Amino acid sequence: MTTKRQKADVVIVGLGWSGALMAEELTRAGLNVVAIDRGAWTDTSTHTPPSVDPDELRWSQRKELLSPPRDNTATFRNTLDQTAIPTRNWGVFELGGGVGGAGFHWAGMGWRFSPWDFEVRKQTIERYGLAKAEDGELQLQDWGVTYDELEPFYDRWERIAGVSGRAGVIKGEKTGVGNPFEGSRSRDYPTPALKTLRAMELFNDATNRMGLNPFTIPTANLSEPYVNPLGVSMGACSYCGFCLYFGCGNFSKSSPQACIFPVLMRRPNFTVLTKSCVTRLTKANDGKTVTGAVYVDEQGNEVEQPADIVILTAFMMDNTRILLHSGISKPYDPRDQTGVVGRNFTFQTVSGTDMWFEDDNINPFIGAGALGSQIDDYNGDNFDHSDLDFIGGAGILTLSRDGLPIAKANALPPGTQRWGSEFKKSYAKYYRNYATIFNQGCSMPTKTGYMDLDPNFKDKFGVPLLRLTYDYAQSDRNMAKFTMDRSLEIAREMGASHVNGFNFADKPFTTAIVASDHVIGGVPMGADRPTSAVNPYLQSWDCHNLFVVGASAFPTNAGYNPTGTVGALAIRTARAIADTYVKNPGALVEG
């Protein structure tokens, strides 16, 4: 039996970015809003405060803040011939284990997408004509949305996670600091960026004689204390080293624990309801509109939320799970490409070299999680692709956050004897001058790969698990070879005596090996309805008062971290529910 809860004006399933930035927006404009979380409450002061040991065994080699994987099992197979099983580890799929979501553990780089990246096919046509476009196997769209369009709520999302950076492009003038490819900015970034590492001087010193354009990443590793238009204090950074996998008691990294629930928590128009895990929405007799979601709460009970306005905000697996199992939208059809729900599944396509020093102090222990520099001379279209055989690129790094003990006991270079005396020897050694080049690419959406429902496997409330079809794009590994070549020569530049170049791409991709966790698409946005599941406004083209929010919007991804487009993109939706769409429920644009 169903229980029903009293009906709310908007229901919001998951409370992560997407959820907390929506739900400040509509709450502060009068909405009565419920969130409905899988995970548990939490928050800096409880359960990692400055109090709680930076302890890497138990928060990254154990991963205590991320879901564990028999509450988010997916299928996998690489080809539409194999039989998909279920996935057994963490693997890329690194999901929150509570409220907050990876908001709370991910280790804070605060980018921007380039202005390429959203008009991905209209561009390589416009460049390199129809056919570089059309290669057999990509499946190119455009998101519907440009950059301009974007940047006052990528303005607005950086100045409530007080991101920290130099900006390249200011009113379309170079400031001749900053990243000289990026998008044209309004103003800089609200806080100073962080300060420049050793790893981080010499890759600089390296690619300037190279005469490539280096600039330090920006992030959510504040650099000075603080406060938010929301009226949120927070700290300055200690380069501490303890970002990604961890929480931040130091109130330094930006989540929405740190930047948003501290107000929103207290608006009596706002309740979250937490361990409830939503499994299907209810629609209206005549399938125009959606009426609420249900939910197994903790006891076991089947609840359901009534509201007039529906948001998914959830992991994008998880959105794209929901709109399936409800019946919501035409699913994605590799055999023909019809259908739209499962549709360009992406991920990232990632290169790079580790590099080990003789003489010098890099001293990894010193960082924060996204301090780092970057070249963006090989992302995106920044280069003339004419004679490569790939479209898109990388943004080339190096990190200062690989300080770990554990984590490095097996970075060493090739041959290094891995026990006994020699080991330790080397270990001392190699630990403080180990540093890595890592090539975050781009990944182009291919006819197979996409997302449905698995037809053998289920969960514990009887509902099918997502299966996961996906293999990488021959653009996509051609491009990693490429990348990787260049950061081998970075790294030699760099005075590197050893160096070994990684590929993630030469190989059949995985869901077992983190090589990252940016997982893109499922619920692709755009201007043209048959190739698109939600509208530019992100409102189902199908229910006008769903909205889908998150990286599952994504129809292509991209050479950067997907955290600061997924807070743009929330932050226009709920100003278009809350300005234009209460006040006349209906479609947003016309498809």
Contents of the next structure:
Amino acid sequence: MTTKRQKADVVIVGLGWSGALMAEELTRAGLNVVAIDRGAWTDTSTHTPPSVDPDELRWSQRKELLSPPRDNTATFRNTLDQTAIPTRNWGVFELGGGVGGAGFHWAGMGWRFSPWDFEVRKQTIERYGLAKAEDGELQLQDWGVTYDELEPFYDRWERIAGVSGRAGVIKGEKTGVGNPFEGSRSRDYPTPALKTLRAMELFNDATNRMGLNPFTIPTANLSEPYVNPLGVSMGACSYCGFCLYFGCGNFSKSSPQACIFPVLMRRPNFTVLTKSCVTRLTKANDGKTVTGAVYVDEQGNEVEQPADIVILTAFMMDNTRILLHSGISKPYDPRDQTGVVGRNFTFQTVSGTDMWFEDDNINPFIGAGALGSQIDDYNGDNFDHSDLDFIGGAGILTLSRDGLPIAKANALPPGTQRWGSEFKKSYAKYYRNYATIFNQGCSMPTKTGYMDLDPNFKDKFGVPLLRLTYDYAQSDRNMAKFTMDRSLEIAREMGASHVNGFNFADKPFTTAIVASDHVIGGVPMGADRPTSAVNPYLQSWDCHNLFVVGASAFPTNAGYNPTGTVGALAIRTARAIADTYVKNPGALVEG
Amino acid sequence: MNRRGALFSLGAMAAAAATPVRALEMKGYPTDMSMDPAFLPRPAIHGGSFQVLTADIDRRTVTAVFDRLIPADDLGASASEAGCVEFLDMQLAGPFGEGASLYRKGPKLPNEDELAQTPQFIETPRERYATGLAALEAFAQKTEGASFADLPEPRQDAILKGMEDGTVDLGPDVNTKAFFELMLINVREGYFSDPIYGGNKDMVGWKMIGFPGARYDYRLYADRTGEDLGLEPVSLIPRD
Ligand SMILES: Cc1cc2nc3c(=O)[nH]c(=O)nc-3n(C[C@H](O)[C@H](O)[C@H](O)COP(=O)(O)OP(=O)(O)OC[C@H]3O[C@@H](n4cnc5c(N)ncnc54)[C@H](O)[C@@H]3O)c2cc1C
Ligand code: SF4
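Since the one above is the form predicted on its own, can you give the form predicted together with the partner chain too?
Once more the chain from above appears, this time first in line as the rest of the complex follows.
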């Protein structure tokens, strides 16, 4: 039997960055909001203080802050004729285990996408012709929102997160520092960039000599104490290096916990239900609206939370799965490319170069999750693709965060014995003399890259697992090879004695090996109703009181990490709900 | 959603009646700021009696393998001297050994390893060690007429090398290459994790590579780029 709770104005499914930003805006606007999250309450002082945090085995190897594959995984296959297999161990799905989602253990690269990233199709056709955009395999579509429209909301997200960086372009003027290729900003970052560490020095010097344009990656690891617009105080990053997969004991890695919960939790019109997993949404009889969310609590009771507005912020996997399982909107069919839910899965196309130096001291234990230098000379459409067999590109970056000794024990020059005295000798020398160049490449959707429900495997509630069908587009494969070659050139210029290029896209895609955590798409946004599940305000085309927020909405993926764009889209949607929708419930966009 | 007047009841939640539902409902910022006991560091103290590697022969095989993977030499102690066998026993006795994080619903499909590009297992690590160690011992007895632990080091190395590159096959019950990789990652975990887990005795692994351990603040050092900082490691274990 399903019990019913008292109706709320808004139910939010999932309280990570997306859900927390939405909840903050909507509670401030006076709505009463109930958030439901499958995770347990997890916070800095109670769970990850400095006395607990610096522990590689527990947090990075065993990943105890994450939601295990046992509870949350997906099946995958490369092509339609294969039987999909479950992802049994850790791989690309490194979901957050607690309330706050993956934004607690993430690295914290705090990017905006470039203007090109929102209009890949349009601009590719304009600059290179239709054939380049429609090669038979790609399924390019634009976002229905432009960088300029999103800029104020990027700015707001950066203020809330306190992102540390240096502007490259302010109000259309190049500053002479920072990233000269970035979209124009209304103002500088709220806090200055972090320090330049050794691997970054080598990279900056080399790329400068090569006529490229290095800059420090914007980080949600804060360079100095900061108070955000909500009044929440954050501390300065201590370069502890226990960052990616870890909490932050210093309140200096931005997260829903560090930046939003202290204010949100105090609002009387906000409630959060923890350890409660939403399995489906309920629909009104006319099918034009949804009426609430059904969840299973810790004791296994099924409960319905009715609400006037339903917001899915359960990450792209469950955003997609809940829609499919609830029978909302037409599932995507790869054979004729009709339908919208599950459409345009994308990833991150990664290549790069491992490097070893002889007598340096990279000191990799000093670092922060997002700290590094990057060039955008080969990202997006910042370079001419007329004579190239691909579109897009990659952020080519070096990291100052590679100091965890168990994880790095395989990072030895090619040909080195991986055990025995030879291993010990090599690791003793190269632990402090290793660095990497990572090409974080764009990912373009294909006609057969999509998600549906798996016919064979289920989760612990008996709900089918999400089934992912995907392989890299040839365009992305070519891009990864091209950028790998650029990274090899940079590595040699940096003076590395040994270099080893790697390219995840020269093999088929797999969910079982973590090239990146950025799984994207499934509920694409757009101005064109037949090819998108949500409109440019992330409002369901079919159920006007349903909003689906997160990287599920990206119709294409850029050569940057997603969360800045997730945050900007969430804030924009929340404002549209508070300012327009509540006054006149209905479609915010004609479609 | 057409009854606009009834919607968006500002403040209505304040008056919400208790529902008969047992969800963990939170309102207000939690006032209890003490550490969640489940998140306190969990020192692993072995105390000498083995929980999983209870058979003498299994302990001897693991010790022999681990000490070839990380031998004693002028760079420091061997894996077993550093506590890696006890470390493994405690890991196998806990959630890791139980495969607590794995999705283990069957069946295992015939195309799994190929599609995944890495071997997948329904068996737990504890089960894999039980089968793998027995098969390794049987292999040594069959090919050499002696226990793996009693073989000369070059012969042990040759078998391990064969397991690593796929030329040694321990039989149909074992994915030999994957079992080698499991032992390799576990011995490294023992040698390089915080000594609080029973390995890395005297922080020997960290001293070998120059990792300063469980330090949390490098702001004083961050500007000294490219220097050998000579930092002594510290661990989560209190010093005295
Ligand atoms: C290891 C790692 C490193 C990363 N590093 C970066 C980085 O450097 N920069 C960057 O931009 N991005 C990074 N990301 C991505 C970033 O973490 C995500 O983009 C971001 O957390 C997404 O926020 P979200 O709120 O949309 O989803 P999530 O953070 O996943 O939050 C979703 C929430 O919903 C809950 N939930 C899910 N399903 C249900 C359900 N059915 N019922 C109830 N609750 C549910 C979850 O418990 C969770 O709290 C990283 C990700 C990982 C995994
Ligand atoms: S590196 Fe900085 S932001 Fe990351 S956990 Fe350590 S102190 Fe926090």
